[in-house]
Each structure stands twice: as structure tokens, then as C-alpha cells.
Amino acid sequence: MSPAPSLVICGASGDLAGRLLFPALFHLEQTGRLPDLALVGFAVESWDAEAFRAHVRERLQRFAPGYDDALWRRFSSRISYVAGDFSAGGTAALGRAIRGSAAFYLALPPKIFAEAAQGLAAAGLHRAQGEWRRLVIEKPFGVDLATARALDASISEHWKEEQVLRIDHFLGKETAQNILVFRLANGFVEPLLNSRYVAQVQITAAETLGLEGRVSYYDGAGAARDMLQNHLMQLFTLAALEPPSVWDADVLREHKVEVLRAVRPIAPDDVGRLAARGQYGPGRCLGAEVPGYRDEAGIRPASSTETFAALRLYVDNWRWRGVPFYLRSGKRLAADVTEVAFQFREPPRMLFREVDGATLDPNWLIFRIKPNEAIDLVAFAKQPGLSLETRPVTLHTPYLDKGDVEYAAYEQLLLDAIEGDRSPFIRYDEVDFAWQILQPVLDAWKTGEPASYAAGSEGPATADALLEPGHRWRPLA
């Protein structure tokens, strides 16, 4: 009889780790839906398994809402320990005590990937010998074009690509999920997304929150490696790619690729017009005074580090010729909101100009995905009372029903990485066409310096010389 499987966390005793995959693989202990699985972690500290143990089980006491200690005793029996370094030799003792199926999640910084996938390969630990082994990667998938495709040609010296799966943590949301059933499945919304019907699409992340202790990876990455390139680049796929045939992993990945390759390159003489950059400021965040980016403990006092970042793009094929797709991100600005937003051309609007003098607003379908999942479509509709005038209403669909079970998104993608289900992850082509996408702007911004925006507001001015004309940014507060 074949051993469990194993998830095998490399760099268990880190944060990433400790505050969301082991609390994720809790709940679905808690649920019933963890499968027979040992639960291996591997990192430098001199550990035995009752020390770890003891670590994992103070992690979830912290981050696990649901910790109970019965829970505890049956999730800990899957719990083992190996010590190790990804050095020659380093992952000997982990070879010897991986049989059978694995998977590999590199919970780690970013540096070491590409030590990390050739230290576990020396030990034969990317052999599947009849069972499956893959190697699981958060991003950043690399810094830019150049250092992705290396990363790319270190994993793939030893691993195949079916075997890699490139995590986007945003591609476990539900609402994000989401985006593709409900334009897939309702034969009423599908034939509506495409140019004729459409007049722009908005994707926003926007945050409250500062660095929050990332201060040695932000102030060297920026908004637009750190959300552009990877989250928002995939919601972008979601919403621009063709129906596929079946729904299959292979097929799904190949579409969002299309789409990438149907974007119009930025010339490097377009950045100033088709890209907005924003380092914010001192102001008032959350009904508290903040500092600016460069008064931030830990950053330079000349930092031109991005924290807003903006791209106006267009994708040159049938279904969405001439429509800009807006991309947004930014940290202490107004809100809290990551959506999905389609805007719709405006119907004939005389007979309500006449009759009430007012200018519409235009409809919109709002996929939410923070800080409530929901869909929304504002439509318009008569106001009560003896006049015809009209008001805008919305048509709100929370995500969750009363009584649901909610998965977040390490639930959903580590349970999607054991059983072996790739199509919420990344194919690598996906990585390198979102970099060539990238590239010219991050080349453009190596000099000159951000605009300063107040934390707390919507953002720079200068993201409004993005727009075309008659649009404007969805407000965020």
C-alpha cells in the first residue's frame, strides 16, 4: 500500500507559514476536507517534531479562529519535523524521508527559489517514481523580464512545468473564481462583454494599510512588481479572456495567455501618457494621522519607490478592440477595495434629459472582491412620486448565503495543489508575458520621481491623465 502523501513546507518556521498556510490547512481539518496528507516541515532551526509541533501549535493559537485542543491532537498527528538547508547535502535527510507522492511549497524569500528547486532536485526529491511530485512557488516570480526568465530556466533544469505551480493568492478568492462562472454560465451577461456594449473596464486593489513591517521587500520592489504584474494582471485575464471549450486547466491558462499577447505593447515614448506612478505622503488614514512613505521607519529619505501604480491598457483582438482596461493599486489611499468593474455605453438618454434634466450615470458590474464579495449591477429605475424621474438603484448579490461555509484563498489553492487541479495556478508563459507587458514602464521609471499624493485620498491627480476622455476613476471611499 502506497504511503499519504505529503505536503512537505519549506521554510516552516517563517511567517508565511506560521500566520497562513498552517492556519488554512487547520480549517480544513476543521471542516473535513483535508485529505489524508503528512504534514512535513523543513527549515534550518535544530528542531525534534515535539518542538516544531510546539511552534506550529502556539502559530495557531495566534492565527487560527477556530483552535481547539481536540482539533489540535488529531492535526498534529500528521505533523513531522526535518531539519536542513538547501545546500549540497542540506536536503539529504528530507530525500530519505519523503516516499511516495509530495508536494513542495517554497514558503521562503524569493532569492532562494532558485536554490530551493535545485537543492530539493539534488536529493531526487523532483523524481516522481510512479507517484507525483510538484514544486509549489509563491510570487514574485522574479524582479522583472530578465530575472523571471532566469528563475525559469534554474526550475526548469530539473523540474517540468507541469510539475511547477505558481501561486497568485488572488486566484483562491471566490469572488475571483467567481468572475469566470458568472460570465461563463448566464447566457444574459456574456453576450454583453465585449466592445460594443462595453465602454472601459476598472480593476482596482487599493489598501488603507502602510508597509506593515515589509519595508525590506517594498521599498525594493514598488507597487507595480509588487500588485500590477501579478494580482491585478490576473484579475485582468479573468475579465478579458474568450470562453473556453472545456473546462480544463491546459485550455483555461492558454486563453489568459491570449489575452496577454493581445495586449498593445507601451512604446517607451507612451509611459507618460498610458502609465501614472504615486508615492503617498503625510495625511489622515482611517481617522488617524499617518506619516509619508519616506518618514516610514527602515526607508530612504529619497526613496522614489512607487506606492500607487497605474496602467491603461488595451487589447488589440476582436471582442475588445478600442476598450481601455484601467489597472490601479495603491497602499493609504481612501479605502479598502479590490473590484472587477465593467462600465457600460450609455443608452439614448433624450427622453430623460427632458423629462428630469438630469445627466445619468452610467451602469456599471461590479465584481467585489474586497472588503465584502459581492456582485453588483447598477441599473437605473423610476423614483416614486408623480413625476417620471428616475435614481439609480443596485442590484446587490452577496457571494455568501446564511449558513455557507467560507474557504479563503490558501484553503482553496493548497487543497487544489494536492489534488493535483493547476488551473487556478500560473503557467509560466503567463509570467513572461505579463513582464513584457510591464518592462518598458519599470525601464521608464528608473528616473524621475513619483508624484506625491496625501495617504488617506484617491490617489495622485496625475492617474487622472490616464483616462480617456469622459471617464473618470471609480471613487474608492
Ligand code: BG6
Second form
Amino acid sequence: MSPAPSLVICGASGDLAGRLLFPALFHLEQTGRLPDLALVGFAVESWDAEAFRAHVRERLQRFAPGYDDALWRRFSSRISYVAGDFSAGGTAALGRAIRGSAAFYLALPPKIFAEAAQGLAAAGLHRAQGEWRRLVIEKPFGVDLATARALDASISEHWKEEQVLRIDHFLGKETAQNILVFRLANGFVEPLLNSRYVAQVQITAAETLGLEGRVSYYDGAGAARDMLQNHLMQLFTLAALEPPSVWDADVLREHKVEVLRAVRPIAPDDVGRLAARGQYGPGRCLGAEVPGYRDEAGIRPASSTETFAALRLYVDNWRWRGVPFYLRSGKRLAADVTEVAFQFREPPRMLFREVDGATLDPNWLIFRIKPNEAIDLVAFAKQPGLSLETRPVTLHTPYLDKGDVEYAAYEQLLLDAIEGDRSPFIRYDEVDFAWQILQPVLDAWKTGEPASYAAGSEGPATADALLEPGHRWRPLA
Ligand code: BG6
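Switch over from the form predicted on its own to the form predicted in complex with the ligand, please.
Whole complex next, starting from this chain.
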């Protein structure tokens, strides 16, 4: 009989492992979804297994909502630890601890992804006779097109594409997956989602949060690299893809790539028209005074890192020709909102011209990903009363029903990584095309300054300038 597969967390003493991975695995254990699996922590701390288990337990007590001691006893029996780094000595020790199938999760700083992938392979850990071996990588995958390609070249020297699972945690969100299900499982939705009926699409990930202590990472990255290149591009592909005929990882990813491939390239001269960036200044966010970005501890006083980024994209294919897709994301904005919203073209409203004036607000189909996960359809109905007047009504379908168990993004993704379902992971060509789309913008933004916006506001005024005439950003607050 083959030994139980292993999940090796490389960087097991770090923040990602402690805050997100262990709690996700613990909840899977709690709900009986964790398959037969050995958890191996791998990190440079010279701990023994007991010390590592004490560390995991402390993290779970802090970050796992359903922590309990009885469950911990069961969970901890799966856990072991290997101390080491990616030098020959470290990976040899790891190799001795692993039998059979294994997934290596790189919960590490991105600058050592290549070294880790190479080190594991040098010790022969990338293959095992008759068993599977996988490499799980977090974003960011490169900091631009050239570095993404260099990283891919280094990884693919030893690891085959089908062994590499690139995580974008938005793809593990049930509500993001629901975009596809709602689009493709309902005969009345999909026929309307094209340029004949849709006037514009707005994809938003707005946060009230600031830097959350991630100064050194964020000040080098900025909103475009942190959110647009990955999470928003992924939501964009889910919103725009052609229906695949089968639910298969490669077919699905092929369809996502087709969207990215069809995006009209942004010419350097058009960056000012099709992209906008901002940086928050001091203001009030969720009722509290907060400092501006440049006044945050550890930020360079003259930093020109953008904390808000927006794009206008066009998908030059038959379905979407001429429909603008607006993507925006920012920190310290007026509200926490993640959504994908389709605005429908106005119907001829001759009938109501006399009573409502010439224009009405448009209809929207909104996939609310965070908070208040739901699908909303903003429509019009008769205003009760003796005259013929309309008023907007929202057909609101909450995602969760009473008694439903929701799984966090990392729970879904860890399970899929172990079970070998590659559909929620990103194939390298998706990464590459996403960088290709963004690269001219990043190049243009090497000079100049982001526009300032007050913390707690709707974002910089320059974001309005990238909209087509007649379009307005959906209000956040
Ligand atoms: C991360 C970004 O990938 O996603 C963070 O690095 C951001 O800056 C986070 O806050 C948002 O994710 P979520 O799931 O909280 O919407």
C-alpha cells in the first residue's frame, strides 16, 4: 500500500502558514474533509516536532475560529517537522522524511521561489516512481513580464507545467466560482452577456484597509501588481470567457487565456486615457482619522507607489467588441467592496418618457463577492400609487442559505491541490498574458506621480477620466 500523501509547507514558521494555511487545514479536519494526509512543516528554525506542534497550536488558538482541544489532538497526530533550507543538506533531510506522493507549498518570500523550486528538484523531490509530486506557488509571480518569464524558465527546468499549481486565492472564493456557475447554469443569463445587451462591465476590489504592516512588500509593488495583474484579471476572465463545453482544467484555462489574448493592447500613448493611479492622503476611514500613505511608518516620504489603480480594457472578440471592462482596486477607500457588475443597455423607454424624464438609471447584474455575498439584479418596477411611475427594485439572492457551510478560499485551494484538481490554479500563459496587458502601463508609470485621494474617499478624480462618456463608477459607499 502507498504511504499517505504529504503536504509539505515550506516556510512553515511564517505568517502565511500561521494565519491562513493551518487554520484552513484545521477547518477541513473539523468538517471531515481533510483526506488521509501527513503535514510536514519545513523551515529554517531549529525546532523539533514538539516545538513545531506547539507553534501550530498557538497559531490555531489565535486564528482558527473553531479551535478545540479534542480536534487538536486528532489534527496534531498528522504533523511532523523538518528543519532546513534549500541547500543540499536541507533538502536531503526533507527527502528522508517524505515517502510517496507530496505537494510542496511554497509559503515563502517570492524572491526565493526559484531557489526553492531548484533546490527541491536537485534533491530529486520533484518526482517519485508511481506517485505524484506538485509545487504550489503563491502570487506574486514575478514583478513584471521579464521577471515572470525568468521565474517560469527556472521552475520549468525541472517541474512540468501540470505539476505547478499557481495560487490566486480569489479563484478559491466560492463567490468567484459562482460567477461561472450562475452564468453557465442558467439559460436566462448567458444569452444576455454580450455587446448587444451589455453596455459596460465594472470589476472592483476596494478596501478600507491600509498596509497592514506589509510595508516592504507593498511599497515596491503597488496596487497594479498587488491586485490588478492577478485577482482582478482573474475575475475579468471569469466574467468574459466563452462557455467551455466541459468542466476540465485545461479547457477552462484555455478559455480564460482566450479572453486575455483578445484584450486590445494598451499603446504607450494611451496609458493616460486608459489607466489611472492614485495614492491615499490623510483622511477618515470607517470613522477614524488615518494618515496618508507617505506618512505611514516605514514608507519613503517621496514614495510614488500607487495605492489605487484602474484600467479600461476592451476584448476584441465577437462577444464583447466595443464593451469597456473597467477594473479598479485600491486601499483606504470608502468601503470594502469586491464585485463584478454588468450594466445593461437601456431599453427604449418611450413609454415612460412623460413620467420619468428621458433617462432612468440602468439595469445592473451584480456578483457581490465581498461583503454580503449575493447576486443582485437591479431592475425597475411600478411605484405603488395612482400614477405610472417606476422605481428601482433589487432582486437580491444571498449566496448563503441557512445551515450552509462556507469554505474559505484557502480551504478550497488546499483541497484541490491535494486532490489534483488544477482548474482553480493559474496556468503560466495566463500569468504571461496578464503581464503583457499591464506592462505598458507599468512602463509609463515609472515616471510621474499618482494623483492624490483622501483616505476614505471614492478614489482619485483621475479615475473618472478613464470612463467612456455617460459612464460613472458605481459608488462604493
Ligand atoms: C492579497 C493582496 O492578495 O489580497 C492584499 O496582497 C489584499 O493587498 C488581499 O488585501 C485582498 O484579499 P481579500 O480576500 O481579503 O479580498
